[in-house]
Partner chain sequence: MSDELKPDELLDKVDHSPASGSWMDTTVQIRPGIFSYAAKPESLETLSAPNPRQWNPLDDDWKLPENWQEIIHNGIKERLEKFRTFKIFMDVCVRCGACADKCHFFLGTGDPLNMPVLRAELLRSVYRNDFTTAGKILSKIPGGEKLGGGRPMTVEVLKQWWYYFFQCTECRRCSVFCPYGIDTAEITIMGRELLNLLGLNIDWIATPVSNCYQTGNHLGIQPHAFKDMLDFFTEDIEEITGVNVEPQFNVKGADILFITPSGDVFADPGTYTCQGYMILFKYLKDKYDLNVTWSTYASEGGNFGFFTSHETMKRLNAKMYAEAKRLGVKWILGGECGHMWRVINQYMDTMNGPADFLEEPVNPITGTKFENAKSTKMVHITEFTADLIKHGKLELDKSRNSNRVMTFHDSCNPARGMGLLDEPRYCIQNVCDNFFEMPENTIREQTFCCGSGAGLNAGENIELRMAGALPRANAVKYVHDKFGVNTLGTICAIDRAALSTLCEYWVPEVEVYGVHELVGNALILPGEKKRETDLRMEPLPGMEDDDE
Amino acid sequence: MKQKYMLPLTGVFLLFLLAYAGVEGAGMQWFFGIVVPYAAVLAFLAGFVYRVMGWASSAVPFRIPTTCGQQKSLPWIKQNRIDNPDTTAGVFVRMVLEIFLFRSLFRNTKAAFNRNEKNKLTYSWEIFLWLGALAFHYSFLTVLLRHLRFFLNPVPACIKVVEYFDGIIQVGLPIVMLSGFLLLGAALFLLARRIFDEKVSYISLAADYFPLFLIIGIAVTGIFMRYFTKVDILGVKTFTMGLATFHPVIPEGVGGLFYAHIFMVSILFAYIPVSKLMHMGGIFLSPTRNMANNTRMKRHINPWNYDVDIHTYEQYEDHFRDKMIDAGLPVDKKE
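Can you show how this chain looks by itself in the form predicted alone?
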């Protein structure tokens, strides 16, 4: 079982060492700072578009929304308009709650045998998974938005607002940004759940641990650069603006830790289209979520039901009548 998470952990550590040693020992700043980021962005965009186009072009033969509420039926039976919508407006509300608040995860329960009564199965509300997922996704989004200041000049006001609220506690110098530590804590919580929860660990694969270790590595190196090693911000700004304007430059005074951080971010972006992280795009195209459940009000015809040539029994008998009679088989017509 340990191989499931030891191999991804070792892989992420080796990726870090590869970039750090490549910069500090071989002077390959141009490769890890220019070639790899551009290649990762291309892989991300191409892979993302390919996956989304594949999903969008897939036919959905029937209405297959996943529901957990009463469908619209008789007037005196109350319908659950959010969990079982029959209109486009209801689907929109359901999707908004799912995308921004993870409503289905909020309703999640876990099953376990009661310790006092061994044969009694009990269900409990798993609120901590929902809170951890919210903290992880929103802190990740905040970190991404904050980092846009390195790629934009002048920095938009909305990014400054995000930075203000992220560092509103104003502890120490530089000011502590809550999102970085919250991202690290949430990722560690999700990792611990996969390792120590026996049921989750049983169904987890190495591919489930790899992005978690990668994100943890990105968070740790980012926190270390901001609060401990004090990376040259002007040099980083020059580097990122060069990438954004397609005039890349290699700044002076930026060490291997920064390039290792960039390398792991690039690996994460390139890995997204081929991993489960593609749920960021798949949630919008999931027929189990984005379809109205109106099968009782409207007839839905399978789009795959194209016209086909059929061979009736009468035609079959006309073709094989003589052989059937010789074999003693009954026929409807003698001639």
Contents of the next structure:
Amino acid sequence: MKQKYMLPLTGVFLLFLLAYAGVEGAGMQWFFGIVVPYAAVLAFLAGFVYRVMGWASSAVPFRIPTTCGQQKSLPWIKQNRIDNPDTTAGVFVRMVLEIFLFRSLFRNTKAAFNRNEKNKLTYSWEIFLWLGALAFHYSFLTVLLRHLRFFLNPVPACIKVVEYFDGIIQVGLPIVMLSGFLLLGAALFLLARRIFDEKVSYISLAADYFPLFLIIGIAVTGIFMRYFTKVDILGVKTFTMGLATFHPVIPEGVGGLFYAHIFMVSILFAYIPVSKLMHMGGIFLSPTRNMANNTRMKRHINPWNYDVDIHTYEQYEDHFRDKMIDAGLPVDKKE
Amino acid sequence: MNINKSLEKNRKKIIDQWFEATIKSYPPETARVLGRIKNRFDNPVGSATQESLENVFDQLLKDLDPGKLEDALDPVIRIRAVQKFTASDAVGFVFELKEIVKNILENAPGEDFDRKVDQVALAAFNRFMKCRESIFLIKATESKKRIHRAFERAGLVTELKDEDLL
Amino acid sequence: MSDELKPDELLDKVDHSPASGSWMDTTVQIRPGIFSYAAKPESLETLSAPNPRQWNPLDDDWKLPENWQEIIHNGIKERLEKFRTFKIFMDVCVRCGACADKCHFFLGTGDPLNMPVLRAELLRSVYRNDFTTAGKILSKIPGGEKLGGGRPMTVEVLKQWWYYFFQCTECRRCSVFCPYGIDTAEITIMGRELLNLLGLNIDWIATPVSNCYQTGNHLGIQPHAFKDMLDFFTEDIEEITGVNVEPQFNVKGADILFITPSGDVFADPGTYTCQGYMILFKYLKDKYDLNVTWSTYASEGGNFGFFTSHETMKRLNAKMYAEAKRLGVKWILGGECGHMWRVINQYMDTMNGPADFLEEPVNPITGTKFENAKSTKMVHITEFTADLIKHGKLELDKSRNSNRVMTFHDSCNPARGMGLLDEPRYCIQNVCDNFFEMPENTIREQTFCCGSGAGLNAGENIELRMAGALPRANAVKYVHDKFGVNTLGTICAIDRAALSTLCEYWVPEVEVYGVHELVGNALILPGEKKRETDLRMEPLPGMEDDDE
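Next up, the form predicted in complex with the partner chain. The previous block was the form predicted alone.
Shown next: the complete complex, the earlier chain at its head.
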């Protein structure tokens, strides 16, 4: 049981040590700073495209959306255009809500707020899965966007806007960016859920813990560099711009912690295509959500539809003709 | 303090522990679900178990009426009769009450109380058997009832009595 | 000395909570009361299905073909290419657990392997081991496969598949809550297809499939007997209403072909729903000269092929269009059935269409175009009846159903594979005054399954069925206690049979009715005599004392 999360934890720790020691001890900056990131990005891009193409190459023989509301039917019956869409527009809204608000996950919690017998408002613990998931994904996105400042020169205005709002509480120096801490908090929550909720821990695999530990590791090293060890930002930017412009340089004065951070990010990127983290691509292609429920209106074509043997009426009548005639049922051939 | 009063005083505590002990008869990942979800429609087993235990407990405070006791036990036993419990596991949760009460009350509840719990267990066993009998009856007669009744009405088979269906 | 345990020691040995290891290490224990009997060889032979033989799930030896692992491997491979659903659902699950407590079988049986996520993981673990890069690499390292959550295909795994894929009713409730729309029904369908490649079906599915293929319906009722049954209903109805509602069979040139599950013709209480259809068609014939014909060849709306494989589903479904074409009708009307309508709504036109020999369905009485069925050309009878009622074309006497305090059970397939929710409710509310909904989280798209769908309505697995029915029964019991509900309405033939049994065990005071049984009771036929009883020959409200 324990090994399901102890092994991934140890693994992530070793990855950290490998990079840290590799840089501080063996001076392998070029390897962890240049070779690995390029390889990881390549693996990510190639793997991601390969996986998505793999899905796209599989046929969609039938139109089988999960319908979650009233169908389009008689004109006076009110259709639920989003949960049971019959048009592309409806499907689009459904997908947007699904992708940006995790609507199906929220359904989990719809009945979660209830009044009990004593009319006291109760809620189910499940709401935190939805909240935790939202916090996790959005803070991840924000952190990712903020980091673009290291790869772009000049820094685009939209990224500055993101930064402005992320640091809006104006506390500390350097100003505290909420997203980093939110990401760490949400990841820890999702991890705790996997360890302490017997139901979820029972269904979890080692492969579910690994990315969580990895992301926690990335967040912790990032936070450490920003607020505690105060990494040399100019050096980092020189380094990242070097990567982005394909003229990689190894700056002076940037330590092992930074390379460990970069290394873990690289591992995460390379890990995405071979893991469940591909769900970010899969959600767009999921046939139960991205199709309109209009099969009775418009014929859907199955690319591999093939003819099958059927028991024809003629065979049927041949078999039962006498009995049918006796019972007064009409027949095609009267022999 | 008399036993009933101290039982009543500790009602919530006793029932909570009894409930915990009862759902421990399920695998832990299932027990987690049964113990946590409060909505009675999302969690029928947990809510029926809770309801039964409360009603049985309230019966214990009165003079035991076997009929009422069985009715109070019905929801939880009816469920356990179709789950993968042996007969002893299905009704065994009743005995947990002895230990729980002994641990919670300062003064020992005495033999009277133990005898009452035994009576509850016997009532539970009675109800369990009735539920099992009804399952076997349904199993034996269901398809015949469905199909043969229709045939009978259509005059395709002669009139059937319930005994014929068995 | 003694080898015997003292009672105390014995108690210590009884471990109430099974060790919480990994589910992958559990070995399956096939339990009587839960599993359904194996398919008989004769039934598999009808459709030339693979590996027909006598076998028993309780035996160690399942008499598998020698190269069964290869068959499964190739079967998975083929399906990954043919079904994007399958491939994506194998890849994207993050095991968030949102689906875990949404399954009626998990809630009722408490068996953790009935959590939808684990049902899928049964297949996924093999997929990861054999088909993913990570899995293939990890399986070469000792102990590595566990890291990636993979495991090799063994007989033990196969038995788990068989046991748990026949503990899923393909109801899709979990798929409503999944953030990626992963549909366990789809995974169960694939799992069952793979099992069928080895001849591992259950009898309650295989025999109806075989019957349906040969004789036109699941029960194997031959044409003359089919006609006999409806003739007897005609007599009953004449006794009750004084009107002869004699139906027509296999009539060429009729306006509409009507197809309903054979359960309505041969099993109580569906037979009363069938009488409801007959009364409606007679009414439409007399008032508006609408010609509806029944068919003895396409005498099955249901499709147990759907629970076997896509190919078998197509072979059975083909009869509907073939018969409509032969008879030259304008369009097809379908009776009250659950999975039949999932097949019609999401598969039929694609598999056996285009139905270009039929007309776009229009209700000749009201002029309503059924826009939503213009390609498939098959209309649901509650859509049809709701339209008639809305236009005031039916004369109804609600008081004949006034002793019915109703609630409505949404059948899984019309709810989550179609979205037919308000049409039956509209019909019910126009033929009966007392209608109460069950709680929100147990109806419409969140409806709980009857626990007997997808071919699991057998007798030997009664404990599974009753446990699976618990969440549904629990909500029925609630409205029974609160509002005095005594009637559970439904639009599914399997429901009519299964819910009757579940009520018998869980809520004996509640009876099960099809929607058109209620319509048949309320509909005033031209020239009918004063009715004294309903279709069940029970006295109508206010007529209870007439016998004395």
